[in-house]
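Consider the single chain below, provided in structure tokens and representing the form predicted on its own.
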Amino acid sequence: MKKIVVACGSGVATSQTIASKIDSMLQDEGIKASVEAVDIKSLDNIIDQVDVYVKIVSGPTNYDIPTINGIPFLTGMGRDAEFEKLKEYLK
């Protein structure tokens, strides 16, 4: 199973409001994953483990893997757009 984790400062409010829509629409469409919220400073610890990042702050750190806006997510803004790249990166 693919796994996708969101991070925001404190892994608390915003990382796991994003998390859960993005489960929830993934769900909608029948596709199995797993989403992870975590505070900003635990992803250096997990990044390796996972397949997808959904960034919500920026950083200092650019990870080598697939990276998506997670504020669309948040805002409505551009949803669709970012949840059709994370689509594509978890084929």
Second form
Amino acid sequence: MKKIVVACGSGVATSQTIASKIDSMLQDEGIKASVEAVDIKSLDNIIDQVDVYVKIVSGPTNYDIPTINGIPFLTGMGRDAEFEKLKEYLK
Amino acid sequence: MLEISNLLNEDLILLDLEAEDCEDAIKKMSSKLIEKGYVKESYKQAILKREQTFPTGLDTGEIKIAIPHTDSTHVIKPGILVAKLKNEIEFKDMGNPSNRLKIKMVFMLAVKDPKAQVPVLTKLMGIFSDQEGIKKIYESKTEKELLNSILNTIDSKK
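Alternate state requested, the form predicted in complex with its partner chain (shown: the form predicted on its own):
Everything in the complex follows now, all chains and molecules, and the chain you saw is the first one.
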């Protein structure tokens, strides 16, 4: 199963909420993937096991893996486009 | 289960909050949460610091909002403090901190147990993508009306 990771500053509110939103959108389409929220500091340790990175804050590093923008899942603006990208990456 | 109505109440709604800038707004709002017993004294410094490193302004269209929050270690009990700002204040953009957004409303989150609060936060954030709903919330004239607008907007999504 592909692994999606959402990272924010502390892993408490924003990343968890976006992860839950993405999870329910994927479920609605019958797509199986694991979605996890982490704080940006722990991202380095797990990034090599991640298939898609959902970026919220501009981190210190850019990772060489498929990345989508997480903010649209909060604001609704441009959400469909990011979700389509995500689905492509999960194929 | 934790419901949104457990986290919001009229005491946690500030109408026409006057603040000079983002820092001033966050200080005033934290003081309110401290005074009401929702967060520890340490919350104020922690949330200011976090806003500098990881800003929380969101471009939600006409009514832009910010959602300052910080680690749960500074929180005593969960709550959401909602402020309608008297004047727009610039917050940095969460996704692109070099960009500044003119914010009209602030939702300050006191998150105690992230896992338990996610369903509620997800519902709350659902209104951020509803420009009509957020406009109605913003145009409320009293604390009670604003609270009810939030609850109604969330209910309309069920």
